[in-house]
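This document opens with one chain alone, in structure tokens, the form predicted on its own.
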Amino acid sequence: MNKTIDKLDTVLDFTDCRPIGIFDSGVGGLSIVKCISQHLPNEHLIYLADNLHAPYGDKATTFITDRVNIIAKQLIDRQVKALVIACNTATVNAIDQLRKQVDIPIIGVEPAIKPAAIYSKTKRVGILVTQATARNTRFLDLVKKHAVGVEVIIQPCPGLVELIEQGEINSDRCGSLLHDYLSPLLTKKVDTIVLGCTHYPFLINKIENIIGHSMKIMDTAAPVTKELHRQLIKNKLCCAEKQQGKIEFFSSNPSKSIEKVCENLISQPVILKSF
């Protein structure tokens, strides 16, 4: 258990057991679902994978924004009390405009640039991102703001999301792409690598096989869960009932093969419903 996340162990005088909506372009956001479910076990979750349109990494900003707004409406129609955009690409492209339209808490996913910059001893940090994130102005502004005095190597990783979506994590192709994308970071002698896509935590073991265990790898599941917890308490939205929360899974293109991929990633049975 990540020690930075406080457990909900105080007695609350309110309870709100409506679900929390979580969505991603595909299955990558399940890395966030796993963390939320572990640390906020009483909360009910609805996970929505827009895999019909995955990946978002090669899509235009206008397309990503339209999909985010459509999905947010779908989840709000299901009476969710908070939204988690479990997708780095969707966050950097569309969260600001969505927050202007929606009056429930919205938690986004952003690369852990600031903690990586603080942690790095060599002052060289690598960030693995999708193509859309790599060219996004909001993301580049975050790098500029939080990485003063630090050399940041931004590495786009086309093809990785697709392989994870297809359940090809252990394929030769996936290993080959990882070698190609990690090589420039090793050449630059970075000591910290930031995973700038929620799909990439599922590749941590393979990444460590290539770079070894001396480098620090940072993802965003724990910080997102902590911020969600803070927002739930602040807005009196916690579900304080002593029960195990349920998780519902939805997809824009459900299939048995995607169910199997989800089950392998989250280590529990998954029934995908259409939305």
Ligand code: DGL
Given for the second form:
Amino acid sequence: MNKTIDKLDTVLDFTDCRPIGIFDSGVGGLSIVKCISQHLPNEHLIYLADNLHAPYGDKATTFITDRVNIIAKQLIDRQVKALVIACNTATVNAIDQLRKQVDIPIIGVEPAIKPAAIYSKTKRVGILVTQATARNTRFLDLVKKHAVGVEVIIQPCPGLVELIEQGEINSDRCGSLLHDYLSPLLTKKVDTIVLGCTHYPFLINKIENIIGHSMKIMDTAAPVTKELHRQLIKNKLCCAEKQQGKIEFFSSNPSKSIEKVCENLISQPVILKSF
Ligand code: DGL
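What would the structure be for the form predicted in complex with D-glutamic acid, given that what you showed me was the form predicted on its own?
Next comes the full complex, this chain leading.
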């Protein structure tokens, strides 16, 4: 990950230590939080997981848009200086309308189609996504635009998000679903796989066990962190104080078991508050 992010240290003559709001349908956005807190360690973060409504992947656009607007309001009420939609499904379905309503920087997460298309030697790329991303026109337009001359196999993966939410990463069920979803990509001989859902980076080891280590796996945590940092600098929103940033965690359905899942994924203690 260090290799893909340029040096982020910058000398600043301004400071704004309000928190950055980050959200997802559930625990998946923690893959983005990990990268942000590693590379922007003095920023305060508020993470909001909409567990009560996860997964978003089997929901209609109107439902996802309503949830995004409710969550963005919650975070803005907590004085966040920027928003990160740490969810591909919410980004492709709701970022455009949210940008029209909110005047702080909003950074979304979209599958790394462009770098994958450039990287692929076989010119065959697989993308693992939720069902709601797979049918979304913004996503399909992105594929069309960036994958010229490249065959893209879009693989929806129902069931994976639920297993990750339940802390069932090592279950037989998770292994067998991954086999089912990766087989068509192996048959097509792709050489690059894009993780188009922020939950999936937590399955990288399992994916590599099935596909081997010769294929390139791409996720978006590093480019999103870089874009966030660029926006903070551009809008004079960086926190230039030298303290370690705090991370506060909120959930629409907090419980001890979800707290444990979060702790395992992010490797640090988590206290989940309700929102
Ligand atoms: N982590 C999500 C994404 O990146 C959400 C998945 C879901 O809730 O179905 O798409």
